[in-house]
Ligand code: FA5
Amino acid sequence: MGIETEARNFISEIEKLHTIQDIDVAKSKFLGKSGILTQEFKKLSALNSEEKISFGKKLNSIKNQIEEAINNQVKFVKKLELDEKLQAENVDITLPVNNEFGSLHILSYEIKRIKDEYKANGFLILDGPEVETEFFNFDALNIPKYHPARQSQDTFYIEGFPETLLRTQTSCVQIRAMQEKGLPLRMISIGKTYRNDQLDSTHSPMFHQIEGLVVDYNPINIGNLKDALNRIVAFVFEVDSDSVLLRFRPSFFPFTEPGMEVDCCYSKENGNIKINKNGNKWLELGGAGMVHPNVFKACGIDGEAYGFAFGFGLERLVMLKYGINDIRSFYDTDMRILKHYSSISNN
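Output only this chain's structure, taking the form predicted on its own.
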C-alpha cells in the first residue's frame, strides 16, 4: 500500500474520531517518532538528489494534508464538546427562583435609615469633600493653630500640600453649608472621616460620623438641642422617645459654647444594651453644644444667630445597637459576619 493511500485512509479515519484523546493516539501512529510518515522520511537518505527532491516534496505535501485534517477535526471535536456542555448546562426556567441576592451592608442600611428619616422631616442631607483645607476643617471651627488635633500625629496631611488634609470630622460640611446657603438651616451630614489612630477593636483610621446642625436668626436653646438628641437616639436604637433619658456633662469643644458630652441611660438584658430611662448605667454617645459665635463669624453670618450641633461616631452607635464588639467586623470580608448582620438589617 503506497503512502498516498495510507494518508487517504488516515484522513478518512481521523474524521470519524470524536475525542481529543483518540485524535492524539492516531496522530502519534502517523506522525510520531515511529509513525508511518516518519518511516517514509527515513527512506530519503537512500535516494539520489533528484529522487530526494521529488519524494521529499510528496512527503511534505502529505504531511501538510494530515496536519490540516487533524487540526480541522480537533476544532470540530472541541465545538462538539462545547455544544454538549452548553446543552447540559441549559437553564430550566421552570425551576424555583434563587432568592439569595446581595443585601445592604449593616452600615449602609443604618445610613439609609437615618437619611430617609431626616429628609422626611425637612432636613437637608449634605456632604462635602473628604480632602479638605485647614480653613474648613480647623480655622472656621474655631480650632486654634496650637491645638493638638492639628498635629500630624492626629491628622493625615497630604504630602506636598501642607494645608490640605483628610477631613477629621464632618463639621466642615456645616461650614460650607452655612457659607453657601445661609440661615435658617437644618441639616445632617453622614460621611467618612479620618484620624491617625491605630486599628484595634474600638479605633479605626477611617470611620463614619453623623453630624447634625440647626441654626437660625430666631432663638434656639439647649432645650431644643435636648429634644433633637432625644429624637435621634430613639430613632437609631428603635425605641419610644419616652424611654430615652439623656445626661449632659460639660465638655470643651472649640466650636461650641457651651459644649457637652451626651450620655444615655440604659440597662443590660441578656448581654444586650437596652435604652431605658429606668436603667442603672450611662452610655457615652458623643459630643454636642450650642454653635460658638466665632463659627458664625467665620461663615460670614451677619447679625445675632443661634443654633446647636451634635456629632456621633456612626460605627459606635451601630456597635452598641447590635452588640458588635469589634469595629473591624464592619470591614471584614468574612461572609458569615456579613450575612448575619445583613439578615438582621433586612428583616
Given for the second form:
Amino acid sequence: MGIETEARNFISEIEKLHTIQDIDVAKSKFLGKSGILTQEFKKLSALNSEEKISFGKKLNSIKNQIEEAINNQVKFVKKLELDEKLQAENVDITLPVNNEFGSLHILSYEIKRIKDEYKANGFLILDGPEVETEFFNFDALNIPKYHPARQSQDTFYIEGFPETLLRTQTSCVQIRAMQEKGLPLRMISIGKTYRNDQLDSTHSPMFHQIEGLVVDYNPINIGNLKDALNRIVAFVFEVDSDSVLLRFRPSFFPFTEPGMEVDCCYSKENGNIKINKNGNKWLELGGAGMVHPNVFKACGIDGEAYGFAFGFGLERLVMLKYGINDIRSFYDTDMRILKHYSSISNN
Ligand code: FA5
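Could I have the structure of this protein in the form predicted together with this ligand, to go alongside the form predicted on its own above?
Below: every chain and molecule of the assembly, starting with the one above.
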C-alpha cells in the first residue's frame, strides 16, 4: 500500500476516535519516532536531489494533512467532553429553592449594634491596624521599654520586623485618633486584639475589645466616665440604665490616672443573667480611667486637656449576655451556634 493510501486510511480512522488518549496513540503510530511517515522521511537520504524535492514535497503535504486531521479531531473531542460535562452539571431550575438564609455571627451582630448606636450618638467609629508598632501599642500609652506593664500583656512580635507586633489592646487607636484628629474627640473602636494567652474557657489568644475615648480642652471628670460606663453597659445588656450598678476597683493602667477595673452587679436566675442593682455577683468588664497627661503629650496635644477612656473585652460581655459558658464556642465553626442565635442576629 502506498503512503498516500495509508494516509487516507489513517485520516478516516482518526475521525472515528473519541478520546484524546486514542488520538495520541494513533498520532505516534504515524508521526512518532518510528512512525509510518517518519520511516518514509528516512528514505529521502537515499534519493537523488530531483527525487528528493518531489518526494519531500509529497511527504510534507501528507504530513500537513495528517496534522490538520489530528488537530480537528482533538478540537472536536474536547468540545464533546465539555458538552458532556456541562450537561452533567446542568442546574435544574425547577427544583424547590433552599429557604435557609445565612445570619450574622453573634459577635458581629453585637459589634454592629454598638457601632450603630454610638454613631447615631455622634461618636466617631474608628479602626486601627491589627499589626501595630511598639510606639502605638506601648510607648505612646506611657508604657516605656522594660516597664513591667509590658509583661502583663504577653505579646506576639512579628519575626523579622523589629518593634512590630500584633496589638494587645485597642487602646492604640486612642493614640492614632488623637494624633490625626486632635481634640475634642469622642470615639468608639471595636476590633481584634492578640495575646499569647493559653486557650481556655475564658481566654483566647485572639479576642475583641471595645475602646471608648472622650477628650476635650474643656473639663471632663470622673462623673462623666461613670455616666458613660453606665450607658454602655445598659445598652449592651439591653436594660434600663437605672438597673445598672457599677463597682470601681483601683487598678494600674499607665495610660490613665487614676485607673480602675470596672465590675457590674448581676444575679443569675434560672441560669439566666439579670443585670440589676440587687444582684449578688460581679461581672468584670475591663479597665477604665482618666487619660494620663503623658498620653496627651505623646499625641502632640498642647495645653490643658481632659478626658476618659475605657476598654472592655467583648467576648466576655456577650458570653454573659447570652449565657455562653465557653469562649471557644465563638470560634470553633460549629454551625449550631450560628443557627441558635440566627433569630436574634437576623432581626
Ligand atoms: C486593657 O487591655 C486596657 N487597654 C483597657 C483600658 C482601656 C484601661 C482604656 C483603661 C483605659 P486589660 O488587659 O485588663 O486592659 O484587658 C481588658 C479586658 O480584655 C479584660 O477585662 C478582659 O475582659 C479582656 N481580655 C483580656 N485578655 C483576654 C483573653 N485572653 N481572652 C478574652 N478576653 C480577654
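Note that this is a predicted model, so its numbers are computed, not measured. Positions refer to the first chain, counted from 1. Take the two forms, superpose them, and find the largest set of C-alpha atoms that agree within 1.5 Å; that set is the rigid core.
With the core held fixed, the Cα of V77 is displaced between the two forms by 2 Å or more. Fitting the two forms on the rigid core leaves the C-alpha of R328 displaced by under 2 angstroms between the two forms. In the core-superposed comparison between the two forms, the C-alpha atom of A149 has shifted by at least 2 angstroms.
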